[in-house]
Structures are given as structure tokens and as C-alpha cells.
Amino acid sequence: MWSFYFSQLADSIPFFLKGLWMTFKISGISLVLGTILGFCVGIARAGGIKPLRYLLYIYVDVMRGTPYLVQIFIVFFILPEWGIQLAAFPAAIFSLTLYAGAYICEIVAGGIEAVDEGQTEAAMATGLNRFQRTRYVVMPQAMRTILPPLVGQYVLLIKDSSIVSVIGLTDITRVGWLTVQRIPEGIMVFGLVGILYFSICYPLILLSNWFERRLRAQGG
């Protein structure tokens, strides 16, 4: 019987693959978007003008305190009775962008604010006007605080992304469900989708413990 559900599962490989490619291009792609609109929500809660940094918590709030799967669904589901129709793929990388980019904010807007206001006075004192305080001064330091706990973020993301299947995207979770409906060894298949997420998610955890120790001898 093993031999038996090994042969399949063998003769499966290609499928996974294929779900493994697909969850590669999700998170890929929200990943970059996600980070670009951290980045921008991010440096304007840190300084921006009151009413918009009042937005901005509420997008923030709103990301960080309701379930992906929830927001998925709304993006899927709901927005087309609003007249907004997205396919499957591209509700997936708007939905995802949006949660990713709320809490890449609130790890940006963070590493600002640990950045001492002595420099920044020091930087107003030289000329540079605010977005070259931003860019030349704040930013470089704040980074050394913020790439370890993106990169984690990162990882948090990837594993997100599996709830993406429950729109009929074929990402490495559906592939699992799909591939347990003929193989009824759930451990065997869903060990393999296991596999395949820590084969992405690992390199990217020793990543984030690399910038974590060379943050750590700096400060010290």
C-alpha cells in the first residue's frame, strides 16, 4: 500500500510544482508591492500631516485587525456586487498587497521613530530640506532596525499566502487538498506541502537571524 501511495505521489510532483510556482509568483509580487506601499505609509505616518496620518492608522488598524481570509473574501466576493470584478489571480496580489503593506508600515514607521531626533535637528540645521533629511539621513539608520523584522515579516507573509486557495488559485495548499482527495494519506501529502513552504520560508528565516546578529555586534 506505502509503495502504492509513494507512486502516486511521485507522479504528483509535477503538480506541486506547478503550485509551488504559483505560490512563488503570489508572494513575490505582493511581497514588492506590499513593501513599496510600507515603505510610503510608513515614512508618512512617521511625518506626515495630522489627517493623514489619521488615514493612514485607520487603513492600518483595519489591515492588522481582521483575518486574511476575511479581506480575501471581500476583495473576491464582495467587491464585484460593487461593480469591481477581479479574477482570482489578481484579487490575490490587491488583497494581499494591502494586508502586507499594513503591517511592513507599522515595522518602517517604527525604525523611524528609533532613530534619535538629535539627528534629524542636526540635519534641519545643515539645509536639508525633508525629503533629503528622510532620505540621506533617517533612512539609513532606521534600516539597520528594520530589515531584521521585514525579513521576518517575509516568511510571515509567505505562510499567508496559502489562504489564497480558497479562491481556486492552484498555489501549493490546493494542490495538497487536491492531491489528498486521491491519496488518502493526509500526513504523507500535507508533509510534502510542508516541505515545499520551509524550503521558501528557511532561507529567508536565516536571513532575518543574520541581520538580527550583525545588528546585535553593531550594537555592541
Given for the second form:
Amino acid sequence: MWSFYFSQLADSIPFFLKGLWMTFKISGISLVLGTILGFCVGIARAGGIKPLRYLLYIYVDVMRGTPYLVQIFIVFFILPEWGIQLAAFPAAIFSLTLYAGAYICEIVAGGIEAVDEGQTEAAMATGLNRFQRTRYVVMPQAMRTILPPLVGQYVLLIKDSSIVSVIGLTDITRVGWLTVQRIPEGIMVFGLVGILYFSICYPLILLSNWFERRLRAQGG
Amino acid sequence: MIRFEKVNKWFGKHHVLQDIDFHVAAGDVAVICGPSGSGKSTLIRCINRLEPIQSGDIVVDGMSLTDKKTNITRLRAEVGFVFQQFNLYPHMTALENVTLAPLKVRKMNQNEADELGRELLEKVGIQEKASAYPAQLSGGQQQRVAIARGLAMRPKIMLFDEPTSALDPEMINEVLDVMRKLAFEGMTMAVVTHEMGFAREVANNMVFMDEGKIIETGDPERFYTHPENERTRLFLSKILSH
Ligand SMILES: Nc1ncnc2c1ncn2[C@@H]1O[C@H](COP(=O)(O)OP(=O)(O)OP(=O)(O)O)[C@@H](O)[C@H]1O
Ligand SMILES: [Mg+2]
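Pass me the form predicted in complex with its partner chain as well; I've looked at the form predicted on its own already.
Let us now look at the entire complex, which starts with that chain.
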């Protein structure tokens, strides 16, 4: 029996690869966009004017304080009632980008705040403007603290992307759900689902650890 | 060159600069001393607006700090600043530390900037460390790089906030030597320091501060030998007994 399911599962491999590709696309695009958003918001929050800062705190705290499942429901089922209709794929990208941006903002702002104030003052004293100070003095130093948790966050976000299956996107998780209805060997099916996630996440875990070791070697 | 006119500054409720009137003529060296917390750092940090002031005015090389039309970046380029903690950029070599502002603010090309950078590192006596990172330099060397960086915009004024007090004693002189050289070349300087030897040699004017006020000013010889104010006397007896 087991070997029968096994060969059936082997036949489903193309289906799983399609799911893998979907997970790849959704998390890849959202992570790139979320990183851009997170850096913009993080830099603005670390150096910005007061009212803007409070606004950004609200954004970050709301996103971090509510489950992603609720956020994607709001984007997919509730926004249409206000006339904003998004198909499943853009809805997933949009919501996951906002969600990722909030966590990344927190990491970026933390990294910037860890750079000694004297660095900014020294740059200011030689006449560098705000953009130049950020670009040449603060960010290169902040990046060293930002990179390890940033890549660690990517791993969490890739795993969270499994939630997009609830709005009907056929990512790895949904492929698992659909397959287990035909092949009632849950351990086998979701074992494979787990292995696929692991194969994406593990290289990132190694990368994060490497950044972490490098940071410690530099005495940061 | 630098003129304070009835300057007041508060940190919250704390009145850290109280009605400061103070003047440094072109080519002069003013040395500022006083107990910890008296407002010395705040005073010189106001000169290039690292700290804003709440009333009065500061005029630097004819530019008023409270005038909305003053271009603060241009003003800062006229004023070099040297910090107690050096504040070198740790991710850049000594040369890159010096050339950053000429490259980005003055828009010099790389060759010109490198040439200027090497010339300045030579002036402070560490041309051979051009490609070293700050972490590879001693405190005295770092502070000399910081002085070279302060000079890189060809400022008319140099400000020093306790430039030697984070240094091991054997490195103090190499930094003071560079500062002496600048003073003798006619640089306008305001220096917060308790180095009496340096002050007697190069200062044109001594300023003693306590609790946010200028208590006494005067010629260094007279200042150290016959201070007029009781508080100055008390302070000097404390630092001289070390
Ligand atoms: N950013 C700040 N916020 C609030 N208070 C400050 C700030 N900077 C300085 N102060 C306070 O202002 C007063 C003057 O500080 P300042 O650093 O100018 O003194 P100082 O004479 O340079 O002392 P030191 O010899 O210790 O360097 C001190 O009481 C200090 O606590
Ligand atoms: Mg001070």
C-alpha cells in the first residue's frame, strides 16, 4: 500500500514543483518589495520628523500586532467592499509586502539607532547633508547589524507565506492539502511539503549565521 | 571671526548657556576651561549648530546662525570640528575619512581629493597610515586623522572639544604638537582643554566657565597666575594639584 502511495506521490512531483514555484514567486517578490519598503520606512522613522514618526510607529505596530491571516482576509475579502478589488496573486503580494515591510522597518531602524550618534555629528560637522550622512556614514555601519536579523526575518516570512493558500493560491502548502485528499498518507505528503520549505529556508539560515559570525569577528 | 551675542540655551528646563557674550578674533586661539557640566562642549557645539540656541545670536565669519538665509552646510565647511572621542568612520581608511567631505560636498574628483588627503595626513605626521583603518591606529594617531579630516574642507576656524582627554598620557603631546602648528600658522581656534602648558603657549584668550556662565576671561599668563574670581581660583587649584 505504502509503495503504491509512494509512486502516486512521485507522479505528483510536477504539481509540487508548481507549488514550489508559486511559493518562490510570492515570497521572492514580496521580500524584495518589503525590503525596499522596510528600508524606506526604517530610515524615515530613525531620522524623521515627529508626526511622520508616530504615523510609522502605528503602521509597524498594527502590522506586527495582528496575524497575517487576518491581514490577507482584509485585503482579499473586505477591501472589495470598498471598491478595491484585487485578484488573489496581487492581493497576496500586496499584503505580504506590507507585512514584511513592518518587520524589516523595525530591524532597519534598530540597526540605524545602534550607530553611535558621534558618527552623524562628525559627518554633519564636515558639511555632509542628511542624504550623504545616511548613505556614506550611517548605513554602511548599520548594515552590519541589520543583515543577520534581516535574513533571519526572510526565513520567517517565507514560512508565513504558506498562509496565502487560504485565498486559493496554489503554493506548496495548498498543493499539500490538495494532494492529501487523493493520497491519504499525511506523513508522506506533508513530509514532502516540509522538505520543500526547508530546502528554501536552510540556505538562508546558513547565510544569516554567516553574517552573524562575521559581525562577531569584527567585534560589533 | 566668532561672536556670541547674549546667547541662551536650555536643555529642557536646564539653562546650560546663560547670556554668553564671547568673541574670537581672526587668527586668535581661545582656550575654554571649567568644571564638568559647566557647558563648555555645548558652547563650542553651538558654533557649527551641532546644538541649536534658543536666544541671542552667533556670527561665524560674517554669517549669522539665526539668519534663515545662512547656508548651514557652507558655514560648516568653514569650521572644522575635532571631538573628544575622535568619531572616525570605522568602515573607512584614514585617507577615506579625510577625503569623504571633499569628494561629496566639494565634488572634487578622486585624484584631487586623494592628493589633498595625503597632504593633510602628512601635515599631521601619519602619511604612512593612509590605508589603515581606525581600529588599527593608536588613540593619538586616530585623533590626528580626525584633525586632518577637520582640515579637509579648508576651514577658516577649527574647534576642539577636549581633544586629548581620551588619550593615554604618552600620546597627548603628538596631538598638541599638531594643534600648536595650526595655531602658529594663524588658524582661528576655539579649544576646550585643561592642558595648561598648551594654553600658556598658544592661547590669546582664556575663558573660564561655570554653571553655564562665563565667569572670567583674560590673558593666559595672568589667568593662571592671578585669577580674579574665587571660583576660578578654586578650579585652578584643583586641576593644578593633579
Ligand atoms: N543632549 C543633552 N540633553 C540634555 N542635557 C544635556 C545634553 N548635553 C549636555 N547636557 C547637560 O548640559 C550641561 C552642560 O553640558 P556640557 O557637555 O556642555 O558640559 P561640559 O562643560 O562640556 O562638561 P564635561 O567637562 O563633562 O565635558 C550638563 O549639565 C549636561 O548634563
Ligand atoms: Mg564636554
